[in-house]
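In structure tokens, one chain follows: the form predicted on its own.
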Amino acid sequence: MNEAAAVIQLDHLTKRYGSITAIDAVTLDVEPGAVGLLGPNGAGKTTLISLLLGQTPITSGSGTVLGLDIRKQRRAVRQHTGFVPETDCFIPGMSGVGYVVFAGQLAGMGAASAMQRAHEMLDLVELEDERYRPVETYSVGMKQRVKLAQALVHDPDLVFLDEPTNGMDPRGRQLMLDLLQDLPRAGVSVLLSSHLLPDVEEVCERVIVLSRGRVLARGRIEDMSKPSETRYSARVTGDVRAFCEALQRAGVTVNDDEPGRLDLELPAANRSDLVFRAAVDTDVRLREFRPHRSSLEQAFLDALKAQGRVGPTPVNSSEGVADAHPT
């Protein structure tokens, strides 16, 4: 596959369950690298991954993964991709190493090659003697790591991950994120579906925001967190009250909920002169004056608000936007 080619290409991809449209005419190109898939509960993230892997029949539209038709070449798609599902899918009594070897053989590897590669991947995810125990005896974090090992055992070009850090302790979570960060450097693209925005920001360069089966926004995280042209943060010393009143008379919206800091919304771009003029008029000293940088969380919420999904109150990203905005 050409390195510059999109790893996923979709053309009006649609999936309906009776009267419910889970994926609504999605047209999308996904470039190589690490991409986050964001959306509230019920947005269609898991359904989309299932369609891309050929696990669920398409209602209409078309798509390719790594240049392979997701309707006609489903087995080939799965041979060249890895998948870490959100739910556990273990075979009772099977050891960790047996599980990873089995996954390799399902992808077309010979028994010896699958065994050698399984041990390499289990070393990578730091499962030592535990690999010989039945998987059902594993902790939540160990189960997540063995799922990553089986997704990588056959050396895929693209890995799909559905909430891979759910239930992990801080050390296990950081190990998982470090491993995911390394994959694009090794030439393996990543599609990470998660409601934990810090995880997405740490691993991914770009994001796709999905809601009600539609793509609401997409782009580079760096571009989404660009400085605002109208929102500024300020710290002043002196007669703060007089300063705020002067700003409000000039049409500036002032929020002073955070002690010692003012959140300012200018009436238009390039009107920072209003702030400096108010500072001179009220004889206060500006200790800090800088534009707000929009966060990934804010970009997510803005996309949902544009669709009428959420109110104006932001959520704590460490708690997860999906849980704060269920469908």
Contents of the next structure:
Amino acid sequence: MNEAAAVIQLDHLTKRYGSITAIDAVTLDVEPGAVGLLGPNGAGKTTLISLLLGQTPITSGSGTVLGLDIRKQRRAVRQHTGFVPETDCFIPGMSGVGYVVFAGQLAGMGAASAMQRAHEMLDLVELEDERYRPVETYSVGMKQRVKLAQALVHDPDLVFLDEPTNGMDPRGRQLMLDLLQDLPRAGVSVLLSSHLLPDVEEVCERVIVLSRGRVLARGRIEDMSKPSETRYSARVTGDVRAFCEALQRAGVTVNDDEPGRLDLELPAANRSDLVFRAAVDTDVRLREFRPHRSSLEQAFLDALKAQGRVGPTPVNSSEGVADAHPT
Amino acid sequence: MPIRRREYRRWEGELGDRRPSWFAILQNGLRLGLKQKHATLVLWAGIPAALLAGLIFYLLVVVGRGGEGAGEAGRYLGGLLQILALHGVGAPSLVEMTVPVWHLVFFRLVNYQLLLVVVVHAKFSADLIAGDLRTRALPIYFSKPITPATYLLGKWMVAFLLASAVILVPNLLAYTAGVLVSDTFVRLRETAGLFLRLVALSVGIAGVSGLVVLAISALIRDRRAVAVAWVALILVASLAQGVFDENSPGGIATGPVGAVSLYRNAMRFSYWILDLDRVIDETGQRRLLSGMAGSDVYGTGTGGALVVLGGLTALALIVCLKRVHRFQVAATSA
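Next, give the form predicted in complex with the partner chain, keeping in mind that what was shown is the form predicted on its own.
And the full complex, kicking off with our chain again.
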């Protein structure tokens, strides 16, 4: 990749807390656009964001955010980035508009500019009718949206989001995801840390899988969930049992847990002929036969499995949105 | 379906406001403080005493001029001075000692203003950092280009200005009133030193007390607990000292309890800054005036008071910086 285009560049970035290594020599280039940061609890996602914002001292290594040194130019980094924290974090007694204006002023905006921009941002996140209400009276979804507004008020080039859809209702969540999809189109890069893989799949083009402070996998979601060369799913009519036996004799692993559908694992790539031959031999009709498409969740689990870490807690459907445990 | 599709638009302006970022914290802190119930009442509580002082200074001028109303003015003056526990200063012979009387009046004013500072900090300043901790607002601050020192400066300025409203502003008001009601600008020249001392005293008390209450606020999340701790820190030792004084008159006023009593040490500091010993000596009326000024209590142990107050200031500063630095590190995951 073109290094100049990277919004984040890390070179053996390490953070230790005593004997615990939270970030372990991470070397990484992150391209502009929307990038998902995945990992189980304790993977180091929050620590990584904290290091990138210059809030936590680095043990060793180096890094840049938007070309700015995260050790030496911490203030400049924060001036050009936005952060949506996971927790509520409001200031008691402040209205929505007051809160966003204040955030703009802290970022270095003049009072008049901050006020104008705060109203724009509150319109963007659809809080225009609630802007004068104290933030502490907002619903969970409204609080998440006002946090996004405060992160965007000074027009950053990169936004870090830590579990931004936690606890949101389906409509609010969709609104948030729509807004996040909109940002890269306007030239604002997004680093989305989330347990909700569907959210990451919807917003991001690329993901970084982090575990125990190390990057386990990274790349385009499309590539990570590409069609398998050995796994296929099939639907047949006829003597299914005979068909399965014929496949097993040919070395194909058959999983028929799902009624009416067979999950096939071929002994080698490009050996789909084995399936067609078995179908002819047992006189069954092959109604559907297509390569199995790995999901992001599968890629995530595979990456963790490769490291020997089992039992991650990704949430693979929006049903679990409110219950997802943050890192 | 939404009627219109809202799209994110870039901002054309430039960051880098001329005002420092702590100013935004100050502005916001004052705005939220003044929104509190009875805020105006508390912040104006120093004004009546300032007006009383102004009236005393006026009556001193009237008595000094002599003539028809001087006798009646003298009686009023004696009464008003009694309110400030300055018994006997209204005697005609003391009218000649206008400048020392000014010093004494301001010393008594500060005595009263210290209580107001305690109230103001308990009401307004207790929640300055504790509130941010309780509502986990720190990620908002520390994701923006501000440092722990900037954050602390903004918060301290809020506490300082609110305390100044009940100590610096009334003192300046009383001083200005006193000068304006005087016959000549001679008074201005005579009291220029007092003016500077008053400003230094007010700024010192507002600044140190603000820092101490911030340190407590950085240690405790609950607003009421901070307020109680603050009031206890300032007044408990002083009240205990009062009890000891009752039981052992003249015994342990400067003993261990008196030495750690912040209120008494603040008064000793005031006595020292206002240079009361020198002023009293210059009148040749030490016997009369030293009793009014409480010279036996406040005129002694100045060094100890400075050590206690200086140590407390340093400790408060260290606590604030260490805690706020720790909060910054923990801000992302607060």
